[in-house]
Structures are given as C-alpha cells and as structure tokens.
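Read the single chain below, which is given as structure tokens and is the form predicted alone.
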Amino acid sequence: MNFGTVQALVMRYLYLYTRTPIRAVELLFWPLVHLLVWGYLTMFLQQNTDDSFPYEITFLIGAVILWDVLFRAQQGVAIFFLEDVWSRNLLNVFAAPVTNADYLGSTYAVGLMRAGVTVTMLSVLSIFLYSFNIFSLGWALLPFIFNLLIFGWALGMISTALIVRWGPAAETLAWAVPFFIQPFAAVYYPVSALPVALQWVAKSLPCSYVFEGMRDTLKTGEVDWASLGIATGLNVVYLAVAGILFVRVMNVAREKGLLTKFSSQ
C-alpha cells in the first residue's frame, strides 16, 4: 500500500465537499433526523411508563449513535466508489497506478472520517437534548466502535463488489445492504426478542454482540469481554471474505472491461 496514493485519493474525496458544500446535507441531516425521531420517541416512552423502565429506554439513543458508526463506515466505502461513477472519473482512477490495497485504504479512511463527524455530532446533541451520554461507556466505547467500523468496512466492500458485478442498476445496494442485516443485528432490541429460528442469524453477525454489549454495559457497568472477543473474531472472518470478494470482482472487472459500463451510463 502506497500511503501517498491513499492520501491523494482521500484528499480528492474531501475536495468534493469544499467545491459543493451541499454534499454535507447527506452526511449531517439524515443522522440528525434519525436522532431526533428516536430521541423524542424515547422521551415519550419515558413519560408514559412506570419508574422501573425509563432508563432502559435511553438505550435506544445509544443504539442510534452506534448504528451510525456502522452505517457511515459502510457508506464511506460504497459512496466513495459511486462518487467516481457519478463524476465519470472511475476509469481515470483505475487507469492510474492505484492498487486495490490503495483504493481500499482510502475508502477505510473516508469511512472513519464520516463516522467520526456524525458520531461526534450525535453524541454532543444527545447530551444536551436528552441527557444521554454515550461516553458513560468509558473505555469500552473504543472496542465497540472499532468492531462496528470493521464490520461497516466489510459491508461496504460487499456492497461495492455487488455493484461492480451487476452494474449501475445495482447502485441502490450501497444503501440497502446495511438494512438487510439490521432486523437481525439487535440494534434496538435484544437477540432474545427474535424468533428462535432467527437468533442464529443474529449470533453470526458481529454487530449484534456490540449492541447487546452496549446495553449490558450501560445497565451493569461491566463489559462482557468474551462477547467482544467473539465479535472481533467474526469481524476478522467477514473482513477477509469481503476483501477476497472485492479484489476478485475488481480484478475480473478490469480484465473484462466491466468498468466501462459505468462510464457509459
């Protein structure tokens, strides 16, 4: 991996925001709407339930913030690719001496920055609007975020590989793939709330251990490191499989000229 190439690709992406600031709407507006909807729902439930339940309802706000880490990391990879498609710049990028490792490294960096911007905004607003402090998780917040970033990157590579394989008609997968797994990810409810037949699906997703761990840590103050270890192990598998799929699809696309389909749309 050439870090100079990675830096150039990242800077090229950041310049898009300086030239067209309206792009920031997608980055800031939708996470804000998501927080407001779930935050005020939380307040409504707090005001209409008995005293034994309100604190647990605040877990919904924590779920919103952590889900955005995964989603923005995935979007960083998938949207990075689509930005080149939309600007008719894809062939220029891959005609240059840019390796798959360089390209993936730059998408990871973009995903990290996107997640950092939105999570910082949501965390600060949740403190002032709803008196919920995600930083009360302490140092456990770091492995939670780390695992969600890795899984988001893996989903992003899978999304991009599918788009390259099936062409421009599959661009909606850039947004759809995370929501395919959300019902089984235990984001807003525990794994035990799922039908028994579907719980094995949830347990095969590393993000389900993170969201379960977030709720348990906020409730008890203790971190289940064993579950985090399982999540990390699953992430290694997902990242490896996604990386192999991405590299294989991109190599085939380069050899067969499939990338030209995007420049002709």
Second form
Amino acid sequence: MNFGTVQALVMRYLYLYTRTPIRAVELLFWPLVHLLVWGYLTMFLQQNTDDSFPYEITFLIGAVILWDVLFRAQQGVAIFFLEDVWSRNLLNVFAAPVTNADYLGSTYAVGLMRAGVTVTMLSVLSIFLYSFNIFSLGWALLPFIFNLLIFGWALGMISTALIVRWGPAAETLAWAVPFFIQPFAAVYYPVSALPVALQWVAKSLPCSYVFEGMRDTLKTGEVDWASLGIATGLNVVYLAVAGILFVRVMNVAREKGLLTKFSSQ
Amino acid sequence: MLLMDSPVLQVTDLTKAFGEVRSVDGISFEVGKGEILGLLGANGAGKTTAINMILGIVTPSAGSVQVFGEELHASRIKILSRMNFCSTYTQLPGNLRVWQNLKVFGKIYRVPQLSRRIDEVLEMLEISHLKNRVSGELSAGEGTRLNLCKALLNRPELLLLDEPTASLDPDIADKVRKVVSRIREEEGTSILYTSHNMRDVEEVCDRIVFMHKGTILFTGTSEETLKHFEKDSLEDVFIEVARSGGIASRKKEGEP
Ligand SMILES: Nc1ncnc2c1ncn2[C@@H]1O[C@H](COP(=O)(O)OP(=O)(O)OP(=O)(O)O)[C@@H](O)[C@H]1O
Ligand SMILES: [Mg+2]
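Could you please show the structure of the form predicted in complex with its partner chain, as a counterpart to the form predicted alone just displayed?
And the full complex, kicking off with our chain again.
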C-alpha cells in the first residue's frame, strides 16, 4: 500500500464535501433521526415500566450509536466505489498506478472518517438529550468500535464486489447489505431473543458479540474480553474472505471487460 | 526522430474474446521510442479493446503486451506509472474543480513539483482560464482537453490516446495535434493514437495500423497504405475497407 496514493484518493473524496456541503447532511441527518426516535422511545419505556425493566432497553441508545459505526464504515467503502462509477472515473483510477491495496486502504480511511463524524455527533448529543454516556464504557469502547469498523469494511467490500460483478443493477442490494444482517446482529435485543436456529446465524456474526458485550459491560462494569476475542477472530476471517472476494471479482471484471462497460449491466 | 532500437510497446498475437465475439483477434504491432502509431478501423474494429488490454483494464484471452521491455501483467503498477491515457470514454469526476482533479491524479502519478506542472499542462492545452471551474460544467471539448491535461501530467513515456479529437472543433483539434507532435519532439513520447479523423492520422502518425474486425489488414506509413490499397486518400481506403469487409486487402500480411 502506498501512502501517497491513498492520500490522493481520500483527498478526492474530501473535495466532494468541500465542493458540495449538502453531502454532509446525509451523513448527519439519518443518524440524528435514528437517535431521536430510539432515544425518545427509550425514555417513554423507562417512564412507563416498573423496576423489572429489561436492561437491554436502557442501552438502546448505545445500540443506535454503535450500529452507526458499522453502517457508516460499510457505506464509506461502498459509496467510495460508487462515486467513481457515477462520475465515469473508474477507468482513470484503475488504469493509473493504483493497487487493490491502495484502493481498499482509501475506502477504509473514508469509512473510518464517516464513522468518526457520526459517532462523535451521536455520542455527544445522547449525553445532552438522554443523559446516556457511551463513554462510560471506558477504554473497552475502543475495541468495541474497532471490531464494528472492521466488520463494516468487510461488508463494504462484499457490497462493492456485488456492484462490480452485477453492475448498477446491484446498487440497491449494496445499500441493503447491512440491513440483511441487522435482525441477527443483536443490535437492539439479545441473541437469546432469537429462535435457536437463528441464534447460530447471530453467533457467526462478529457484531453480535460486540452488541452483547456492550450491554454486559454497561450493566456489570466488567469488560467481557472473551466475547471481544471471538469477535476479533471472526472479523479476521470476514475481512480475509471479503478481501479475497474483492480481488477475485476485480479479476473477473478484467476478464469480462466489466470495468469498461459498466453501464450496460 | 525514429529510434527503433527496442520498442516501447510490443503487442504480440493479442486476442480478446468476449464470449462468442472475438473483438481482437491475434494482432501484433510495436511502437518505437518517439513514434506515433495510428490505430485505424471502423466502429467495432477492436481499437478500444486493444487499448484497454494495453492499460491492463481488460485481460487478454491470448497473446502478450510488453511495455518498456517488461510483461505488462508481471509489472503492471510500475509500467502504468510511466504511461498515461486519454479516452473519450472516460471523464474526470464532474463534481471536482479542474485543479482538484489534476491535483488528485498528479499525486497518484507522483508528479514532482505538481502545482507547476498543473499550470504547465493547462497552458499547453490553453485552458488555464478554466482552472477553477467545476469539471462537470465544462463543454465536451473543454472536458476532452482536461482529460488530455491529466494524460500529460506525469510526462508519460508511452501515451495512449483513444479518439482524443472526437469532440473538438477544427481549431482546437488542430491545436491538439500540434501539442501531440510537440511532446513527441520535446520529450520523445511514444504514442498510440486512434481516431476517425483521417486528417489527424495523416498529420501526426508516423505509421498506421489498419484494423478490421479484430485483425490487422495492413501496417505501414500513410503513403504505403495509399499505395497498397491503390487509393488517393486514407478516407477512401477507410470506406473501401469498411464496405468490402476487408477484401480490399490483397495480401493479409503487412509488416513494412
Ligand atoms: N466489455 C465488453 N463486453 C462484450 N463485448 C465487448 C466489450 N468491449 C467491447 N466489446 C465488443 O468488441 C467489439 C470491438 O469493440 P471496440 O470498442 O474495441 O471497437 P472500436 O474499434 O473501439 O470501435 P469504435 O470506433 O466504435 O470506438 C465490439 O463488437 C464490441 O461490442
Ligand atoms: Mg473505440
């Protein structure tokens, strides 16, 4: 990976925002709407239930914030590629001295930035609006976020691979990828709320351990390092598989001339 | 000006089949140092496919591409950093300003003293006044010239131009031809040039490769081509080849 190349590709992406600040609205608007809806729902439920209130509900706001890490990272990777598709710039980039690693590195950086922006906004707002402090997770917050980022990158690469292989026809599919896994990700409810068969699906997703771990840690104050370890292990596998998929799809694209005939699919 | 010691680009038996369609069918040619080679042929003859294979964007079904004496597939990134291209089929991101686009690609190609080089190429193509404009707002011809700026940024040793004059008015097309000739003179750039404008070809190309349905009918200078096909102009050659399905070519070899 060449740092200068990554820097150039990321710069291209940032120029988009300086040129048209309205783009930033998309980045801030939806997370904000989510936070408001789930935040007030949480407050309402808390006010109207007795003390036997399930602790999962208390941490719905934390779930909203952490889900956004995964979602923004995935989007960052997928949109980065789509920007090149939309602006007919794909050939310029892939006929330039840009390796797969350079390209993926830039998409990761953009995913990281997008996640950073929304998570900061949501974390600060949730303190003021709902007195919910995600930072009370302490240092454990970092490995939690890091695991979600990696999984988001992996999902983003899978989305991009789908778009390269199936063309604009797969664009909407790529947007939906995070939502396919959301029901099994244990974001808002514990894995145990799922039927047994589906629990296995949940257990194969690194993010379910993160969300469970987040709730446990907030409740007990003890960091569940075992879950974090499993999440990290699974993430390594997902990232490797997604990377291999991406490289293979790029090779297929070169075989079939997909990069040059992008709009025909 | 022709230094034909070892070719900068050597294409050997290059073939590309997309399913049933053989877009490029066993073509061989070379471009020497400082040479401008014209790639001619009707729509669908396989010119763009050949160029895409030389750029490594399309993988050949058979045959080889050697650039600077090395196999393209073996040292793709190293080779690509010493070449560049401009094609009517691509654009630079329309939502960035002209200078932003050039800065991004200048960094990707690791151009030294980038700001100065950006001013230089803009001047060369006479679009310095567009430096702060949004690329998507440029006219087609201005956009083509911006593409050319990008292609010249890294002083490529091998330059691939796919219909660089396609949307240019006669005045600007003439200027672009002069720029192409000039960088060849000044920097010894080797150039592969496709165009449907016979004037381009006659004026700037040292030799011509005449393609038809994925194969090469003839290779030679424009005089040799006229003589071979017994025509007065390249335009007549072109039309006859296109209409007679290549029968016009008597012998199917053609290395000069
Ligand atoms: N990615 C692709 N998939 C399928 N067929 C393709 C692909 N790219 C090119 N072709 C086919 O290959 C043939 C040659 O196309 P190519 O674009 O190379 O022609 P060309 O000589 O550049 O024509 P033009 O002068 O119109 O630009 C055409 O029949 C085209 O349909
Ligand atoms: Mg073409």
